[in-house]
Each structure stands twice: as C-alpha cells, then as structure tokens.
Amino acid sequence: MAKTLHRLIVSVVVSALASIFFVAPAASADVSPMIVGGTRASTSTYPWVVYLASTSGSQFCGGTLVKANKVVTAAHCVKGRTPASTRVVHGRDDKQSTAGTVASVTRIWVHPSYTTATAGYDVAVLTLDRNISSATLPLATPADTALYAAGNSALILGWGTTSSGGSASRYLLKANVPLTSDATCKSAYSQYSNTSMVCAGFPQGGVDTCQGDSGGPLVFGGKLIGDTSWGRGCAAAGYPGVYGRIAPYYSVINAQL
C-alpha cells in the first residue's frame, strides 16, 4: 500500500537523522501514518494523547494512556524496538518544548498474532517506568458495538504529517473523521477484515491521519476505539484511514494491563 509505505520511510529517515536509532523490521515495512486536514489541540483537553520518541526526543508514533503506567499503540510501531530506546512523552503539544513529562518504557507487549499491519493485530502495549498522573482514556469493549457504527464521528490526534510526504508537525493536530461501513473499506483494501480493524474518512478525503500518527487514538463515545495503522496515501478520495479495531482486543490488551 503506498500509504503505509510511504509513512514507514518517512518514519525511518527522520529518526535516522535523529540518532540512528533503529533499523525497521521487515515485518513493518507496509506501515506507518499526522493530520492531514486538522486544527491545533491541547494535552490539557486530550490529556491521554502521547507520542513515542527515541532516546534523543524524535517522535515517531503516537499512544494512548490507558493506565497510569500503560500505553496502548500499534503493533507496528514497536515491533522489533527494545524498552531502552523507546521514550513515552506525555503532555506536550509543542515538540520543541520541553513541558510534560519523558517516561521510559520497561517492557513492550506486541499482540502475539502481529506479522504485519495490513494483516491485522496491529496493536501492542508499553509499560513505562512510571505512573503518570493524569486522566486515561477507557478501552472500548466487545459489547461496545454501538460504537462502531458507520457515520459516527470520530476523534484522531497526532503529531505526524500535514500532508502525504510532507512535513511532520511541530504542535498536535485534531481532527474528526466518519467511520466508514465494511463495505465501503473492503471496496477500498481488499484486506479489510472487520475482526481486526475499522476505517476512517469522507468519502472525498481530505481529513485522516497520516506520517507519524501511527498508534495514535481513534475515538468515539469517550473510548478508545481505534489505533492508527495503515491506508493507501494520507487523506486521498476513496481510501479512509484503517485503525486497529480495539473491542477484539479487549481482554488480551486489558490482561497487560
């Protein structure tokens, strides 16, 4: 998919020119999403948004605080990455600044079933060294099906980029965007599997996440419902956005937790 690769290069080359810190694996080479389409947030009304980041500070994906000291994110984003060079930073809008705080990671949990985003189970879990005192956002659960329904609207956050291979963004970014029917997604990705995954757009693009948003939060009715993975370019008509589909999850993530 040429959204996916496309979000994995860029991904690499500005954590490589960061600090070297990490080779991807092969297993995410078909990955990795910022708004394209938003407006400025604040941590202070989002306070459960984060950003992963290299031990030099550069920020590569997004996550959702879930506990005090977990962070749920995609699989993709972490598979083959150490706790050691992995960084959670939380309560920062800027990235030039220095508010919030720096937690490392302890351990990192990746769904057991993950090979690659577009296959689903693109979902994994951190542990940091630390409890953070803030508001969490709670996990959709499989009798959440209400809140997949098509047309609600949904909240995406992220630092990433504003546009399909352009700049990542310095400050979070919001949007909301329509969840799509299966139908519409699976005439759009013939891997859509509607156990393991949701889309995300308008019809005529324009909005979705894109570069540097991966495992980011997808949200609706007050819950995490989705995780940034995957799509074909950022924001183009006919390809929404696909996100992990957190409710199958549930009990396996909730068991890390």
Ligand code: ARG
Second form
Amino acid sequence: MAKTLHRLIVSVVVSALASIFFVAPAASADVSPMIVGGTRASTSTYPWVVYLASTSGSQFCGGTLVKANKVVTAAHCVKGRTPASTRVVHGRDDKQSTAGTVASVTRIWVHPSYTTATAGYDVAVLTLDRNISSATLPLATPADTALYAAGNSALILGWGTTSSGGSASRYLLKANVPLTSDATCKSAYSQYSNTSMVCAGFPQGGVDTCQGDSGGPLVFGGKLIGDTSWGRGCAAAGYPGVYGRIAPYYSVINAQL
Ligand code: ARG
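Any chance you could show the form predicted in complex with the named molecule after that form predicted alone?
Full complex below, order starting with the chain above.
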C-alpha cells in the first residue's frame, strides 16, 4: 500500500515535470503554427475564400469568389491545368469534412502575359459550373491607391503549409501582415515590380503565406488587393511575401466576369 502510494506520487511528480519541460515548449510552439504564424478562421466569417482541389479532392491552392460563378486565383496555380481536372471548394473550413460546395470548373483564363510568378501577371480567373450563393469580395480598382499604402495591415487566408517545407494545414488559417513599401520589397527581391506585385510581411518575419496558399486573397479595406504569389522561403526575416497586385489588372479581370 505504501509502495503503491509512493509510486503514485513519483509518477505524478514525473509527469508534472514532464509537462513543464516537454508540454510547455510544444504549447509555446503552438503560438505560430498556422499559414505561418496564423490562427484558425471560418469560411462563415470569410465566405468568399475558396480552395482549389484536384478531382481526388487534394487541395493545391487558394482563391477568391468575386462573382457567383467566378474565382480569382494565381496563374501559376492553374496554368497548364484543364478545367476538367480542377474543382473549387467553397464553405469548407476543414479539408477532411464534406461541408460546403464542390464546384466544377468550365473555363480557365490565365493572364495572357503570364510566364512565371516572379515576372508578374500572376492572376487567373476560373468560371464555375454553377452560381454559389455567397457573399463575394470586390476587386481593388485603379482608384484604390490608398489601399496599397505601406503599413496597412492586410488579411491573408489559406490552407497551405504552416512552415517552409512543412505540411499543409487541415483547417483554414488567417493572419494579418503589414504591406511593405516598394523600396523595402525591391531591396529584398530584384524581380519586384510595383506595377504587378505588392509585398507584405513583418521586417522580422514570423507571419506569412506559404506553399499551398497561392492564389488566395490578400485583403484590405474590404477589397481584394492581392493574390498570393511567391517569396523566398516563408516568414523569413527580410523576405516578405509577394502578391499579385489586383488594381492594375482590374480591367482585364473585370472583362472576364
Ligand atoms: N508559391 C506558393 C504557392 O504556390 C506561395 C508562396 C508564398 N510565399 C511566401 N513567402 N509568402 O502556394
């Protein structure tokens, strides 16, 4: 009896210590495991965020519903894909659930000047086989220059990886990142062009979009100001995320809607 009590006390003490030394570091790592450095979000709060999937249901990019049957995404997400091999999933926070709607794609428009993400024009429009009854997100227009001011805290959303080279998130994640100035982004990336791109991220890194978030929204002032495009690694200090700049493409995108 005394021996059993002694063992019990020992095991309680050992597990208490273990929780200090092992659980505590894991819990603090949990502070930044998502998008990179994000938290869970619901598609009921952001009803226009969608993901792109293969016919087998595997998520590969994000997108934004801008009209009942039109999704803006990144050109690099869909260039070379056939509409028949592409699905758009709306209203599903958890990729392992069957919530929401899976739409087929009937047409893929890729910006005609697109070659690679780092050269700009990284924007595409998908036409869906149905109208989704949901709120849509308006596009930034050429008049919306104020939305692109450095320091504006923009919203990013996606189901992509939670660290550079890590695995994709099961759940929709969100974070906020400040837009950087053109000078800051140009000094990080020689390929940066303020006519086709906009950058966002903290100088110290830690919060960013990552692989699988591409095509998804960068939102400020209630409008779609960018689509997730590229970056060096993810969330690295001195290397902000680069987004396709929507305002300059307003007319060509709008012509597709
Ligand atoms: N190219 C990536 C994709 O296809 C997005 C990378 C974004 N990188 C970044 N550091 N923000 O999903």
